[in-house]
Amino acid sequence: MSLSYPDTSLFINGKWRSASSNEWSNVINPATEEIVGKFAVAQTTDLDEALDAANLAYKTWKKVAPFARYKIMRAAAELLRQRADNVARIMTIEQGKPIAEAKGETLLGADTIDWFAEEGRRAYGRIIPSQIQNVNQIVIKEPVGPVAAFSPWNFPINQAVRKISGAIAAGCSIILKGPEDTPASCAELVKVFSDAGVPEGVINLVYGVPSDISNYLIPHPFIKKISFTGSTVVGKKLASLAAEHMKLSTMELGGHAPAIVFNDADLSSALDVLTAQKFRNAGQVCVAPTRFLIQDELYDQFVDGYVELSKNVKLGNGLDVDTTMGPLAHDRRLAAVEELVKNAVDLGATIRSGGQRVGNVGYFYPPTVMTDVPISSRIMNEEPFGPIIPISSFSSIDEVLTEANRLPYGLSAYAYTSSSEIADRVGQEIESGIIGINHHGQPAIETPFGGIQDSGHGKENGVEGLESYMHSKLISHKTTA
């Protein structure tokens, strides 16, 4: 297998090119810490060109029939499937996740394009009976306009494809600020849309200094909607900027998901799912389980089982087929995880497995199971975004529901129980946009994805994800008859 990695240019008005300043920045392989390539760093002049292109393209793309948009998108999905092996290899080199996970993400991206293509044909309006004679009340759906979207490094295809697909299926144009840590796989996604026939200017891709790009794009009068996936801290700043300029926004932000295991749960199933989902992408997943709350009778068995299963994780370069967990994505993430573990230990936590960086080349950090973790520790209050597992016990359902709702996050939550009564209380009382009971329960493409409170607002995927790129117009027409 070749380890060649492409340099990543900007894509503006249908052309791949360097930045106007010809400035480039390096891409690091997190498994080896080697420079593997570079990406173009956009300047204001590049953003102006992208804005002009998106604004002009929108005026024609919004008039293209939904069925014609559907055919182009379906072609893009097929191209992505055909190129999945190459895209997955690129993603693993730049992001670190195991090659099987990277290919799965790529193929899911193709399915996402297909779904939005189909749903875009069904963005129906409605006729509302009027209280007044001879008045027809018609509601139609219209695209909101050019979109500025910002996608993260942890899922370079998965996050970007939702934004692109939702926007163009609705008839919008889009400027995507791709992830600088993982630029090339995101660029491969944009290529399939271009190669499938998406017109010039409908999709534009830029990289650069994130704050400079967001501060320039969001207030610009051409931009009508913002879509951001990333940290709560950054999301709040961008949401504030969007609100200042009365821009629509979808904010998919961080989480700190409680994973509750009741005494009557199927322990084996809970362990299997919660280990698999925690170690996926080295824990760098916004909906990963992060606070493990186990009822008294099962606590010791759960801890012992989790420690044992964590030892089965094969840490290594994601290109090795037997690797089950790759490195953290960059040195910043490694430092953050190390600080969280140190803080917990300093406050009295006990490390049951892991707890130290593996090797001195590559950003490898092992599954780290901790018990006796004080509620005041940072890991019990901040999104860990890594393979750290703090496990605590609880006695009553009231106690655990209080803990589940203690933090201002509200993205996802999980519970395991054989009691329909407990399951009902969990579903009704936990404050979260997504709740999985007796399985991971993450939304499929056709179901809404998004959080509440500090985890953001708005939805991606599902009909809600498409409608977030559209607005409803009422046409009230009194006939002369």
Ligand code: NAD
Given for the second form:
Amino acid sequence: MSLSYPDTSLFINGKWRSASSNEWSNVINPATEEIVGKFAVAQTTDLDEALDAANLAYKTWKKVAPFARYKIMRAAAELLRQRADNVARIMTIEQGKPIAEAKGETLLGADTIDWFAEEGRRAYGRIIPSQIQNVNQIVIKEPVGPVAAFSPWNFPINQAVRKISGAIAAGCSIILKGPEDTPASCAELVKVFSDAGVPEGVINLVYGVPSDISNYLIPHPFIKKISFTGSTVVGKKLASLAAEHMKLSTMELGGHAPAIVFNDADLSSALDVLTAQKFRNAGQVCVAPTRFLIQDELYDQFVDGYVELSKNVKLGNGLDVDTTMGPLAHDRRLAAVEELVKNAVDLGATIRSGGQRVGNVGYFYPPTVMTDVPISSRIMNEEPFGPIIPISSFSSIDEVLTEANRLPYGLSAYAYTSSSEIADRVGQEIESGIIGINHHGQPAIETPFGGIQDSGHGKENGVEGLESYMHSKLISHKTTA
Ligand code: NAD
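Moving from the form predicted alone, what structure would you give for the form predicted in complex with nicotinamide-adenine-dinucleotide (NAD)?
Expanding to the full complex; the earlier chain stays at the top.
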């Protein structure tokens, strides 16, 4: 398989170009630690051009009929499907995930574009009967205006496509700051929109120093809405900047998902799902299970079963078709995972598998099962974002629901039980945006995705995802009749 990898330019006002300063930064392949390419580093003058372009394009794009937008977006989705093999190869080179996962993500990206294209045609308003005679109260949906969006490296297509598709289906323009660690596959996504006929200025793509870009774009008067996916720490900073300037915001932040297995669960099914979902993208998934809470009767079997299934993981370069788990995406992640494991061990945790970096080249870290992990350890409190698995036991449902709700996060939670009574309590009492019972409940495009509390606010996907790019405007009209 060819290793050719494209450099990534900025895309501003319909043109691919270098930054005004011609500054570039390197992209590293996490499996080999080689520099594979570079991306353009935007300066303030580039951002000004993107802002002008987005502002101008918005004035016409908002008036384009939803059916016309739909046709362009459907064409973009088709192009992405046609190019999926190449896009997946690029993504694996820069991000590390197995090629099959990268292709699946790309195809899901195409389905996401289709969903928003279709839903954009159904952005209905309503007529509300008035208390006053001869008054028509009409509620219409209007796009909010130019959007500034920030998407991360763990899913270079999937995190970006929700923002771009939601925004343009609603009639907004967008400036996306893509992920600097994984710029080229995100740029391929933007290319399909432009090749399909999205007018110049409607979608703009920039890269650079993240804080410089967000500090410049968020307060800018042209920008009406912010959408960010990333860590809670950064999300809080951007949300407060947005609030200071009275901007709408959608924040998809970190989580720390409890995965609860009750004594009456189907153990083998729970093990299959909780291993597969943990090792996907090497655990760098905001909705990955992260706190494993197993009821006492099943605890030993679960730990043994998890260690056994972890041995099936084939760690390697994602371009090899046999690989089932790639490296961590960058050296920061490797260092973070090593620190979390060390901290847990220092506080008394027992390593049941893994626990050490694999090799000296590439950011490979194996599935690492840990027991006896104190609740005070960092891994029980901070989002792990890696293939590390702390397993604890519990005896009663009240105890485990308290643990599930202990942290300020609230993105996703999982439970396995054959009791409908327990399932009901889990569904009702766990404070989380997404709850999967007896399966991962992987959110589909049709369903709202997003967390509460420190996991953020607002939804992507589902009708809520489109709504988040629109205002409801009331027109109250007294007729002469
Ligand atoms: P990070 O918080 O520095 O970066 C996360 C993302 O936010 C990156 O894409 C980065 O470019 C962007 N970012 C950082 N600072 C920014 C700023 N001031 N303005 C705009 N964008 C900014 O950390 P990281 O090392 O890349 O990842 C660490 C943690 O981030 C992970 O442990 C995980 O908790 C979280 N994360 C979450 C998701 C998610 O899907 N919710 C995705 C990636 C990372």
